[in-house]
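Here you get one chain, nothing else, as C-alpha cells; it is the form predicted on its own.
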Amino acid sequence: MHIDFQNQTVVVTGAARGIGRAIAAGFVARGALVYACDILEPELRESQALAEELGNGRMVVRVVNVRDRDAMQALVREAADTAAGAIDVAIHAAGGVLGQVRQPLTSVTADQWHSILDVNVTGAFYLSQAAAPLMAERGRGRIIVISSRAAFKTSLTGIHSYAAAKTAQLGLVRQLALELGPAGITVNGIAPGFMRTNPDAERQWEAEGADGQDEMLKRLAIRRLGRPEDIAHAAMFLASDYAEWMTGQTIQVCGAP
C-alpha cells in the first residue's frame, strides 16, 4: 500500500508536540503542504524544523488558539488561498487536559470545565466549520478528529470534562459524517490509548509508580505504550483514497482489543 499526499493541503491543529507533531510531519514527508497550528510557539517551531529535515512537502506554522472561531476561519482561509482554494484534509489534534489533575466533582471550577470542552470539542467544530465549505466546493475532503480511548470507557485521568469531551467527539464525528457525506467529505476519528506524549501524560505515568506502570503494560495485548507515529499512520490511512468508503467511525488505536 502506497500513500502520498503530493499537491494536497492539510491543516493540523495541536501540532506543537506529540501526536499532532507526528501527524503534521508524516504528511509533510509524503508531499503535503501542511498548515500547522498551536498556541505553543517554541515547540511549534521545533515541529517545523523537524518537517524541514524530512523534505518533500512543506510546513507553514501559525500560532492559533482553536477556541477562537475567527482565528480558525482565518487559518483555513490562508491555507486555501495558498493552494488555490483547496483544503484536502483537516485534522484536529489539539486537546488534552490542559494541565488539570484529578479532583472531586465539587471542586471543579466553571473555567476548568469549559476550557477542556472548548479545546477538545469546540475546536474540532470550528475547524470543521471552516474547512467543510471549501471541501464541498471541490466535492472531496477528509476531516479527522483525534479523540481518546476515554471516549469508550472511564478515563484514566479521572477528569470529568476530559471524559465528557472525548465522548462528545464521537457524536460530533457521526453527525458531521451524516451531513457532509453527500458533499464527498468523510469524517472520522481516532481514539489513541495512553501515550507519554506531553508533560500531563508524563506526570500521570510517574504517578502510577513502577507497579502501576507494569500493570498498564500488561493490560495491552501489544506489550508497549503507543507512539505518536502509530496515530499518524492511522490518520494518513483515513486521509487516503483507501478509506474513501469509511465515515462516521472512531477507530481505537491502543494496542489492545
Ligand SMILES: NC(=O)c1ccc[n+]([C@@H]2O[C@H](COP(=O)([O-])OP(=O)(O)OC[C@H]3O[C@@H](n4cnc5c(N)ncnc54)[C@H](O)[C@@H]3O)[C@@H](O)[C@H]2O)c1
Second form
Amino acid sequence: MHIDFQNQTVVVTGAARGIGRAIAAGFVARGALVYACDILEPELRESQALAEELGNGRMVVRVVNVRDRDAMQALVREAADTAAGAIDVAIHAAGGVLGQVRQPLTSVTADQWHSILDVNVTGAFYLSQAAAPLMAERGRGRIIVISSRAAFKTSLTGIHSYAAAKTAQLGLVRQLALELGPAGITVNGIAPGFMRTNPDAERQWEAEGADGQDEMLKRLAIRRLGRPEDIAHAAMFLASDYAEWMTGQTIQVCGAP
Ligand SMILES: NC(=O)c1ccc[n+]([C@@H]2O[C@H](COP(=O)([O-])OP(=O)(O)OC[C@H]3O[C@@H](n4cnc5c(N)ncnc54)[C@H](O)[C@@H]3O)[C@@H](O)[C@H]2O)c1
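If the structure you just shared is the form predicted on its own, then what does the corresponding form predicted in complex with this ligand look like?
Next comes the full complex, and the chain you just saw is listed first.
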C-alpha cells in the first residue's frame, strides 16, 4: 500500500504537540501542504521545523484558537486560497484536558466544564463547518476527529467533561458523515489509547506508580504504550483513497481489543 499526499492541502488543529504534531509531520513527509494551528506558538514552530526535515511537503503554522469560529474560517480559507481553492483533509487533534485534573463532581466550575467541551467538540464542529463547503465544491474531502478510548469505556483522567466531550465527538462524526457523504466527503474518528504526549499525560503516568504502570501495560494486548505516530498512521489511512468507503466510524487505536 502506497499512501501519498502530493498536491493535497491538509488542515490540522492542535499541531504543537503529541498527536497533532505527528499527524502534521506524517502528511508533510508524504508531500502535503499542511496548514497547522495551535495556541502554543514556540511548540508549533518546533513542529514545523521537525516536519519539514522529513519530506518534500510544506507546513504553514498559524496561532489560532479553535474556540474562535471566525479565526477557524479564516485559517481554512487561507489554506484553500494558497491551494487554488482545495482543502483535501481536515483533522481536529486539538483537545485534551487543558491542564485540568480529576475533581469531585460538585467542585467542577462551569468554566472548567465548558472549556473542555468547547475545544474538543465545538472546535471539531467549527473546523468541519469551515472545510466542508470547500470540499463539497470539488466533490471530495476527508474530515477526521481525534476522539479517545474514553468514548468507549471510562476516562482514566476521571474528568467528566473530557469523557462527555470525547463521546460527543462520536455522535458528531456519525451525523456529519450522513450529511456530507453525498458530497463525496467522508468523516471518521480515531480513538487513541493512553500515550505520554504532554504534561497532563505525564502527570497521569507518574501518578500510576510502578505497579500501576505495569498493570496498564499488561492490559494492552500489544505490550507497549502507543506513540503519536501510531495515530498519524491511522489518520493517513483514513485520509487516503484506501478508506473511500468508510465513513461515520471511530476506530480505536490503542494496542488492545
Ligand atoms: N495523550 C493521550 O493519552 C490521548 C489519549 C486519547 C486521546 N487523546 C486526544 O488526542 C488529541 C491530541 O492530544 P495529545 O495527547 O497529543 O496532547 P495535547 O492534549 O497536549 O494536544 C492537544 C493540543 O491541542 C492544543 N490546544 C488546546 N486548546 C487549544 C485551542 N483552544 N485552540 C487550538 N489548540 C488548542 C494544545 O496546545 C495541544 O498542542 C486530543 O484531542 C486528546 O484528547 C490523547
